[in-house]
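One chain comes next, on its own, written as structure tokens: the form predicted alone.
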Amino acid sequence: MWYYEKKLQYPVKVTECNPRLAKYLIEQYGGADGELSAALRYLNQRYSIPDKVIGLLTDIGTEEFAHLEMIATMIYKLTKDATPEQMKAAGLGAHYANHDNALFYHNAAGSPWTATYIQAKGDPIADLYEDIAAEEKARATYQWIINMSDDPCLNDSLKFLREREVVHSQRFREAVEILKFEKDRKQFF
């Protein structure tokens, strides 16, 4: 079970209302390589992974929910004072028509989140390589959002998230090596 500490993993500040930037961040909220997909992928895969690395998937999957909370906070802060005209100008007119300024799990193009975004093959090494790829894709997306952002406060939080993706990728790479070593080891009975 989890203990919930009522604070974000890292502070989130924004300089001003900016629905255009929020639209880009929605990709990390409900997109294929976003935080929701990552959290669900890892927490699901842990049921078919060897005990030696099960804790890793639990830990990282849980942290991804903390990242989802940070992204939600960013989007909320960037849109909470937006007018319908600003939402429309930012390409969020359809979102506003369906959800007002409420958050909804879809990607930056407006396609709703789907379980087809996550994979579980049942082969531990294949699943871990999938996880490494997911982390690297999320890292790249964070970098591209930073490249488009002119908000230094928001960029600070985005850089934190980008670096966590790097750490997760490294940890998954270590897990692959642990499982390869176990697989190649001679077993005596």
Second form
Amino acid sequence: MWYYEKKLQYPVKVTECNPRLAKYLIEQYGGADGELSAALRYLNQRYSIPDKVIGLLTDIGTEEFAHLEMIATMIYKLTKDATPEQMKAAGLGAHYANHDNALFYHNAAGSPWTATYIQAKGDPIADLYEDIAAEEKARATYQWIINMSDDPCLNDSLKFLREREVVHSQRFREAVEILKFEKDRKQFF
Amino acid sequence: MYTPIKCYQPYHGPFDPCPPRGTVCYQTPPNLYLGFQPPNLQQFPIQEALYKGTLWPVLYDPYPTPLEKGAKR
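Can you switch from the form predicted alone and show the form predicted in complex with the partner chain instead?
First the chain shown before, then all remaining chains and molecules of the complex.
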């Protein structure tokens, strides 16, 4: 069960009217390594992972929904007042034809989100390694978007999200350490 | 010493159509090196932590990498 707090995890401020950025940001919304994939991946894997790391997957999966909400806010703010001409000029003509200015779960190239983006192999190490890879890929995606964006306020929120990916990756790596720990083995340093 | 960025010079052939990019860099964030986080590490003040996205200076990885941390731009 969840409680909803009616505020964003980190403020989202957009200064420039630049719908083109929305086209790139949608990758983190409905893309393979986006926040939706992350949330659904972790919240599903947690049922068949050893007890010691279930809570970690619940916590991180929940936070990913908070990130999804931030990305949605960014995309919404960047496109809500865009005219059809501006959408077209921003490369969002196909999006407009299909969705008007509504948000939709697809990637930057327009492919709709699919469950094939995520996996639950049932093997704890395989699943956690996938999660680590997902965090690093999301971190890289944020880097590429920051590199293309010159909106300092938007970048501020993106840098926060990127840092969270670093922390999540760290926690998943620690989860692997917990699961592979051998208690009778001598520790050498 | 730990650096959050690594760079290399990719091979550029005499018949490559585009001008060389010169040095190419990639990020190596601190989570690659920390291992299991030891207890009692230094913490940011709470307001600063909320702003930076982490409570732990050891995990804080500003991007783009600041010049003093080895960025080449």
